[in-house]
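The chain below stands alone, shown as structure tokens; this is the form predicted on its own.
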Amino acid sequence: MNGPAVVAIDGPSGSGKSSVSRGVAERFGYRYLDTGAMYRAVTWCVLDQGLDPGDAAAVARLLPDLRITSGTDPAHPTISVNGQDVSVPIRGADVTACVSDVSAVPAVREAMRAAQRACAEDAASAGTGIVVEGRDIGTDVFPDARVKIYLTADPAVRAARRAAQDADSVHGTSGASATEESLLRRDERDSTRAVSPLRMAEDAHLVDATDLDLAETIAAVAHIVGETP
């Protein structure tokens, strides 16, 4: 691939987007942006302020006072809110339970979309590409992205991987069965929301990682990126 590029990687929860996106970004020397962390950061702030995540008007009023900063080094991505590192608390169960509601607020999506596009513009100005992962990257945020990937896997496999990942976190895990139920609920909410729902872009490459390990999935996506003119 020649020149700066946006690689858009979308897919449902637990599909491995973050790990795969970071691996691909490192392989090509690109920057990396976790848009899900941005929505989690907003959600964390909503809860920290004691607001109702379902109150769209209250959530929207919070936005002008938020400064969300995303570090785009794939080897060490960071996320902060008004200068406070929130990398750990945004992964908690309380944020996970509410992030779909906050993400569905039109004002939140508009603000995050602008921030995400600014990150890509900054990368392009620096002469490098960026791998951006989320749920509406190829369909809404970067509809003209040079490469679009839709990464998925069987729900049971996604749940097992997410449960194993959570088991190593400070928040712990609720087990594969409960995790699968949670993933499926979030899939439903994200796929049916009115604003920027989760869906596969018509020109995206489908990568099913059900039977692939992380290294194999990174290789499969990297091959697509490398072969796209």
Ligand code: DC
Given for the second form:
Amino acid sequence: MNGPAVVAIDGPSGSGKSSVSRGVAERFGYRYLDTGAMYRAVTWCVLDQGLDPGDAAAVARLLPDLRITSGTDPAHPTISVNGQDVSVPIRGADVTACVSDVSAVPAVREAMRAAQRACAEDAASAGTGIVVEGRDIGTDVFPDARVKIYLTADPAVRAARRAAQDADSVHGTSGASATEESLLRRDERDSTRAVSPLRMAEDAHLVDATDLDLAETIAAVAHIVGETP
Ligand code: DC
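In place of the form predicted on its own, output the structure of the form predicted together with the named molecule.
Once more the chain from above appears, this time first in line as the rest of the complex follows.
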């Protein structure tokens, strides 16, 4: 194998990246890395320590003390900070409201990029591929990824899916229209930041899941992965 076999799946919030990425990873026996969860874990820590998420210098100073560990089994992904499982609190509204600020800090991006590359190297050493989902995976973290997918859907569809997902979680939902507003605000921030903004890589395959259900979207992405040498 020439370096890690990475499938990069980028796209805006609520496009179904996590479920689709996990499904595709399971189908190919690959590992799975949720990079959004890593940015959320840093944000959770910033809030837990009582720091101002807008204070880039304070956020950067926190990084050397953080050990973020991602469990990459697609059937049971986990995330912990310094040994503490934070899978549930990172999905809270407080973290969601601040994660765009924290993920725009260059030192945070640098640290996460290094950790994400290490995860792929680890998978490659074990002789397996990895599906990595995020915003800058095909453009910045793995510009030589074997396959790049840009997964999107109409904003109203994305908001409805995210609201349904939230309703099923311990955090609950604030309703479809509030979810759409917050989702669009986050997309705007994630797409316009100076460092590694969300954008489609020139060599990415565009998959629009507006009219596809989960199984159909997984099938569409798996087809591209299977067809790409
Ligand atoms: O996928 P998600 O909604 O859990 O991601 C949370 C936030 O993390 C999102 O608003 C943007 C940021 N993020 C990022 O900047 N780069 C990534 N590769 C993944 C997520």
